[in-house]
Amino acid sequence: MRHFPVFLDLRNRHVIVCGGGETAIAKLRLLLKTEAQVVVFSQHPADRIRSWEDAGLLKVISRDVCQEDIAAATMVYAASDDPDHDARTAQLAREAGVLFNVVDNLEASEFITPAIVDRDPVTIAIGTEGTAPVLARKLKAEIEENLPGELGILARIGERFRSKASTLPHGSRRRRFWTRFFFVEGPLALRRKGVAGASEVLEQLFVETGEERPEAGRVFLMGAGPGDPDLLTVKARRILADADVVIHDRLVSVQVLELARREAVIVETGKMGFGDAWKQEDINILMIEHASTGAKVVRLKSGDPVVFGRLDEEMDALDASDIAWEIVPGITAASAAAASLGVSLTKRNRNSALQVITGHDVEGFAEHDWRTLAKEGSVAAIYMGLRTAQFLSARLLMHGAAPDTPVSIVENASRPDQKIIASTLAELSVAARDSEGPAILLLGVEPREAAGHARQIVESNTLKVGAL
């Protein structure tokens, strides 16, 4: 993030706009919505700017800006449509230590102005680091369509009630109170009975919320999917956005965690095969401690919690402490990896069964029915198999598997840094060294060779070819 978004208090602050044409007018339309004291420096201001001056909305000074003028300002817009004139203005602002923007010149500016959705006092700013104004305008239009026009009025009513509402218990009860007012009962009351009706509803909701019995804590054992936030289920998104505490494993992507509330307590309980890790007992204690305070806890696991997620141990611990829990499934890595390869994990006349296995367990290298796995046409999704690749290939070859059996390694499935390594059983231990993980091994399948999909994989630089 190059430009950090902030909301600057412009009440009674001086803002200078240097320029009197259409570029200046576009910025003034926005600035005149603020409480700033706007001053325009232009020897030939447009009639529209003069009309704003006549209405007392701004002041026009018919000369070039000087150092003393800028020193008293909070920020400056260089908007003259003359590159040399704008460069001079920017230099004066730089010397005075005042923030400046050269309109339509990202590199010459100290700040940029985002696209804005205005529901005063609710303001939504949309920025693209100056790279895609068309995208910003599109997002603005979509947000405008989905925000009710009366939202600003409701926010003003709520502003006067904030100190009283702060006496409600912190957490989900207070959030539920405001949610009912802003999105359910408040808009209806405002349309029917105006500001007085909405204020009356707010008082009524306050009383009702205060009389509610405190909710018991609850734990959601939830799948984060393979990493792409778009693959998170709708239910998971909703729960994550309302959680008080999020306890996540090491493999949950940053993009998924960004969907949690800013106020939520976020705890990483890293677990790494053959390495340092949180003890499962400590994770259980952490869940129970937070849920016992009435918190809504999300135990967030990469992929699907029912697949190699030590789910039973956590459910047993929660049951023993009489803590309510719910499982929220997610898309497992095997499904995401197969989608990335453009293949099906089951195929008529090839395999009527799919084995989902782990490369290692708490005892070390995991043993399996190697003879069945080694049969021609067998397909298996192997989790946590990178560090045991040599062991896996040796066992399978020893039990009769063909050396040229395809094995696909999919690292960071579904994520922007996804990498696919196409190999064979004979070369698996070597191919696995090229992957830093996390990765899943798909035994018995290889990337789809249909021209369109193969081109897509190769052109995105995600395909490394081992021995085929």
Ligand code: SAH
Contents of the next structure:
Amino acid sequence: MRHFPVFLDLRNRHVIVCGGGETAIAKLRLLLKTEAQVVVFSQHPADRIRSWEDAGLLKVISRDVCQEDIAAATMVYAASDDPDHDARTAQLAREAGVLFNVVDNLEASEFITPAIVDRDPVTIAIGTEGTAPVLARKLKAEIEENLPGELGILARIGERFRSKASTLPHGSRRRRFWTRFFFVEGPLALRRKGVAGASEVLEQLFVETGEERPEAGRVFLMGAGPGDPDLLTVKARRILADADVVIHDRLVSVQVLELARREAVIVETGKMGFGDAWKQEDINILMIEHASTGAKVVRLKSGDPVVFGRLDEEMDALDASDIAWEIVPGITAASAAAASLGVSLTKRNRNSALQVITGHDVEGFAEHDWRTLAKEGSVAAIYMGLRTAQFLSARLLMHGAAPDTPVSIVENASRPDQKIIASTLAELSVAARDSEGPAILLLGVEPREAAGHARQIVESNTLKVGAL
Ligand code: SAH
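Now show me the form predicted in complex with ligand SAH; what you just gave was the form predicted alone.
Zooming out: every chain and molecule, the one shown earlier first.
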């Protein structure tokens, strides 16, 4: 993020606009919404600007801006449509240490103006760092459409009620109170009975919320999917957006965590492949402590929590403390990896069973029914198998598997940095060195493309095919 969005208090501040044509008018339209003292420097200001001056909304000075003018300003717009003139204005501002913007010239500007959705006092600023104005306009149009027009008025009414509302219990009850006011009962009352009606509803909701029984804390043992936030379930998304506490594993992607509430307490329990950074008991204690205070806790695990998620230990601990929990399943890494390869994990006349195994367990390298796995046509999804690749291939070859049995390694399945390595059992230990993980090994399947088929369309991911 090169440009950091902030909201500047312009009350009684001087803002200078240099220019008197259409470009200046476009910026003035925005600036006149603020409480700034706007001064336009232009020898020939357009009639519109003159009429704003006549209405007392701004001041026009009919000469070029000079150093002293700029020194008294909070920010400056160079909006003359004349590059040389704008460059001179920018130079003066730079020398005076005053923030400046050269309209439509990102590189020459110290700050840029976002696209704005105005529901004063609710203001949404949209920026694309100048890369895609079309995108900003489209987003603005979509937000304009989706935000109730009354939101600004409701926010003003709500503002007066804030200190009273702060006596409501913190957390989901208070959030529900405000959500109902802003999005359900509030807009309705405002439309029917105006500001007085909306204020009345606010009072009613306050009483109702105060009488609600406090909610007991709960824990959602939830799957975050393989990383692509679009692969999160709708249910998980909804719960995440309302959680008070999110306790997540290292593999949960940043993009998924972005969907949590900004005020939520977010704790990373940083488990690494071998050896735990956090002890399971400590995670259990953390969940229980938070849930005991009435918090809505999300225990967020990569993929599906029911696959290699140490779920039983957590359910047992929660049961022992009498804390209610619910499992919210997710898309497991094997499913995402198969989708990326364009393969099915079961296939008529090839395999009617699928083994889901781990490369290592608490004791170290995990032992399995190697004889079954070594059979022709058998398919297995091997989690945490990267570092045990050599052991796996040795065991399988020893039990009679064909050296050319395909093994596909999918690293970062579903993420933008996804990498696919098509390999065979004989080459596996060498191929595995090309991956840093997290990766899943799919034994018995090769990428559809490698098998001579056309590549499927992969949305939102650039498929990098390594070592094919
Ligand atoms: N519950 C998870 C698995 C946790 S075990 C699930 O259902 O997917 C952690 C292992 O999952 C990693 O070592 C790796 O083998 C696999 N894994 C998790 N996310 C992955 C991803 N995005 N791409 C490839 N493998 C992944």
